[in-house]
Amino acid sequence: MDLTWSADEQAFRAEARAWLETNVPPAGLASGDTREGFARHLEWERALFDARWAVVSWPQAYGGRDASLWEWLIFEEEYSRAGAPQRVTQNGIFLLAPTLFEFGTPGQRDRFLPTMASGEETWCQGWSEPDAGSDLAAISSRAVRDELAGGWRLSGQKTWTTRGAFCTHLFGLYRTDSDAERHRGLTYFLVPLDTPGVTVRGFGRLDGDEGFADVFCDDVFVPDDLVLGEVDQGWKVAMATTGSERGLTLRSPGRFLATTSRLVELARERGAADPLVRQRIAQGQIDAEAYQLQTLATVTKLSAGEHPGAESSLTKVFWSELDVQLHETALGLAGHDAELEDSPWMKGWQFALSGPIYAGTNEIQRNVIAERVLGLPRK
């Protein structure tokens, strides 16, 4: 693997860094999981889009720059280095969009990708249900065929929909064949949340943010052109989305490299002398760089037409547990100051704790790794 950047890639980095240093909001923004913060974040997302930095690896026709995956990694690294706001459009841009490029019709891509890139339309993920969390195949929400109208009637409840209280659209799985086996008979739908029969009920979290929501569908009509992929083949489409969620796009290495840099700065400010603390910081730096190298290897495979498949579960376990470890080390260094409500380390730690749960719990991911990566027998 050649770890040197070309002249064009270095120029791309310089352009991205210069724009970000000039345009990133200097005082930061309120949490994107609050109504006020979400609105402010969308203003920032629009500025990114207008400058064609919102989706650099997408085709120009959809607001991108036709950048390579290598250049996308460079941009993500510079974005995190600059301390730019978390992307509230990430469920659409980083999870749904790769699935649309793979399974969507030309009409679906033309309809949804430009408004997704600009933040005009925002997406939440409708997978978890009250009785189907880590076990996605246990979902009971259903879709019944309406031949006369040329579409489907959706019913059921989705829960833990991140930023669902503010988003305009939902992508999710619904059971279209109740007699099929658990992983079969599922269909992937794209649902506008202003459709008659949809009820969005937001609820608060312990940290005070209000973006989570339950989404109820009561005989909601969805036309055929809002089915993504084939009917009854939604599990295959959903696994493509989970591959993005667990693997490359959701958590780029730049995020963790920036966190370790801030952790080192904190240690210097606090005069950290405890050798065990210094060892944890050094290990965090090593792990962040290891994740960067692993991601470069993944991009190399993707560029050669390969797909990581179940290996994305390895990636997900690694980055989620690294995130917790880095923030716990920071909290130990920050001491009582970390208990302040507006402490970025405290907020980051609270969010990091959810990492081993969302995108498939790490317990489930370890089962996937054992069975599909290592080839161990099922218990």
Second form
Amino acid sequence: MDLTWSADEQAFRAEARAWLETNVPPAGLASGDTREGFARHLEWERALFDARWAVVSWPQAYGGRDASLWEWLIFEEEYSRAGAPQRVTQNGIFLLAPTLFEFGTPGQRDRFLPTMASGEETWCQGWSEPDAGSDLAAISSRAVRDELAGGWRLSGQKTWTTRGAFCTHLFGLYRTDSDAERHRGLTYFLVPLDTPGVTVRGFGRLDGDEGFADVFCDDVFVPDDLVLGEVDQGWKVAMATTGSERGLTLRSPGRFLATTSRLVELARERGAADPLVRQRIAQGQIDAEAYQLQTLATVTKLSAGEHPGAESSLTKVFWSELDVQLHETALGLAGHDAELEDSPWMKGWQFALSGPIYAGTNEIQRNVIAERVLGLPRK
Amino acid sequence: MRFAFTENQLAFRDAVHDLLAKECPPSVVRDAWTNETGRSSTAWTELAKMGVLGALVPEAQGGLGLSEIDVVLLAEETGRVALPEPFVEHMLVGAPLLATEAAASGITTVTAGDPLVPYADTADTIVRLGHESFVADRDDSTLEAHRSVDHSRRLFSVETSGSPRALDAAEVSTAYWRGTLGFSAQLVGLGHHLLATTVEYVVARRQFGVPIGSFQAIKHKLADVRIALEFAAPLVYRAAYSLTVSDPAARTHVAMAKAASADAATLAARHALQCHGAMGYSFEYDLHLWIKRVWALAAAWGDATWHRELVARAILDT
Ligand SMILES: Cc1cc2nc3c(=O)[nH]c(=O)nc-3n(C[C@H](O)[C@H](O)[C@H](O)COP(=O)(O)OP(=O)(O)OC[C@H]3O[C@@H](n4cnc5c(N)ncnc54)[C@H](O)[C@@H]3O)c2cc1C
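The structure above corresponds to the form predicted alone; please provide the structure of the form predicted in complex with its partner chain.
Now the full complex is given, and it begins with the chain already shown.
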């Protein structure tokens, strides 16, 4: 065991910290889940990209720094510590990109990765449908073969699509073989949202921001080269994306360590004498560090070539419950101010409450843990 | 950066695991509840032969000269089998404090505690840590027995009539934090055993024509236990590392480890009992031997609330 950083890693941290300290907008940006705020966030993404901080772990050819997983973790820590803006490009760079690296053709990578990194093109995730939430394999959106044109014609409704109203592209699952068993016969498509036949309708999330959208397709033509992975193998490809969403890449420990230090700061300002409050804050600190340490263990394994499996479900339940707990404690310290809608903790609290729902609800994750980690019978 | 144990550390763990599988099956734990000493007999002598009991004693004094990070997994293994011995008290606390060849080889047994000292009647040397901290010979001490809910843990209050050696603050601190680390590791091991036996039970036990492990209410309880253990263990390993490298925050790290491991093991005990139904509630069934060890160790050497307050002080008051 060696819990120290190498000289190179420390230098990397120092470089990231220095850049963030001069460049992070001190007053923050309007919510990226509004049209106006989304545009501001894209300017920020462009600044990140120009300084090659947008996608540090990617190859240099696509705008990255070939950073190791360790350096990536360091960057994430510094990013959260600096209070830098939310990543409105996250569904592309953290979820689709790993899938493109694994399943994409060279042509698809060259076509989509650079514009994704710069924020020129932005991606939303089209899994859920009105009748297919937790039961994702129940999706009914269809893709019908158009042999003559060399592609597929998509129809159906996706919903709760994060920032769908502001993004340029969607990745999603469509049923290409209606006779196959539920998990077979699905195909993973990359869909430009300006294609004729696409209609997008934004709608509000819990906090009122227009962060959700319905994405309707009505006979939308998508050429063959926008199929990711093989036809009818979409489930397998999609599972790689959801693995990233639950695990390491979407919610790295730096985020919760930063929230915890803000909570500690708040408590120091308000005077933390109440023993119950002290217990909760200490618990938050313990859990945030536990998540960080467990991540270090995971990255050690990944660096040794091991592949994490259903264990990412343990992580997802843990960080999402931790986030709720941290915000609940902070609101408890705010007294009657807790009611004020514009306080950062109220905004954060509402978002924290979505953690146990998105990326596979925590009930579904507990099923996965019980069945695939502990080996309990399905039925 | 590398958060993993070395091949050697894992091999040592495996050797102790195999030794304990042979020398400390559940029948030994059960026997310790009613035998004269509360202890295992052969497991202890075999651990001594392997050198484990003197692992932290310097080589010059006949020990293995290892450090906390090398032995934390051994403590976890002794927890897994609920070894009825003053293992942490001797190996992590007493033997390195005395650093004698007799203690290193296990010829003499050292125990430790505050205010109650487990196995003081069968130990040769007693370390009291707390209000007054000292080392005394058992023969110079007057013992009064107290009954632990875990009948294998023979507890005694200790009055000493001789002239015990007083311990200085540094000795007390080293001993206390090493001991607390050891119990944290044992709690993780206990929790894992409780989870594993409960998984086995709910797969085998059928009601309504299906294994009870197929019911979601059961699944989600056991998933929560698995999560709690998953995130308690790294805190325990980090605490061992921090003690080894004398990290300035080492004590806070041990406090975090004890709080998290006590909570995780307590949750494991609670859900294990619930998932076993009345079978688990039966005195003749082994489950309660592990559950009661969890209760004992969760309370000993500072409970979760006490350790969390130490963490609160470190982050809020300094
Ligand atoms: C903030 C946010 C962002 C999102 N972004 C996207 C996005 O970008 N793209 C996208 O495709 N989707 C997105 N979603 C949708 C998300 O994927 C779904 O909400 C999620 O899969 C759950 O589906 P559902 O909402 O239909 O709930 P349901 O599946 O109807 O579940 C409702 C409740 O029933 C429980 N339940 C359901 N099945 C079981 C079961 N088998 N066992 C036990 N309990 C069960 C659930 O745990 C939950 O508590 C987002 C959701 C949120 C909240």
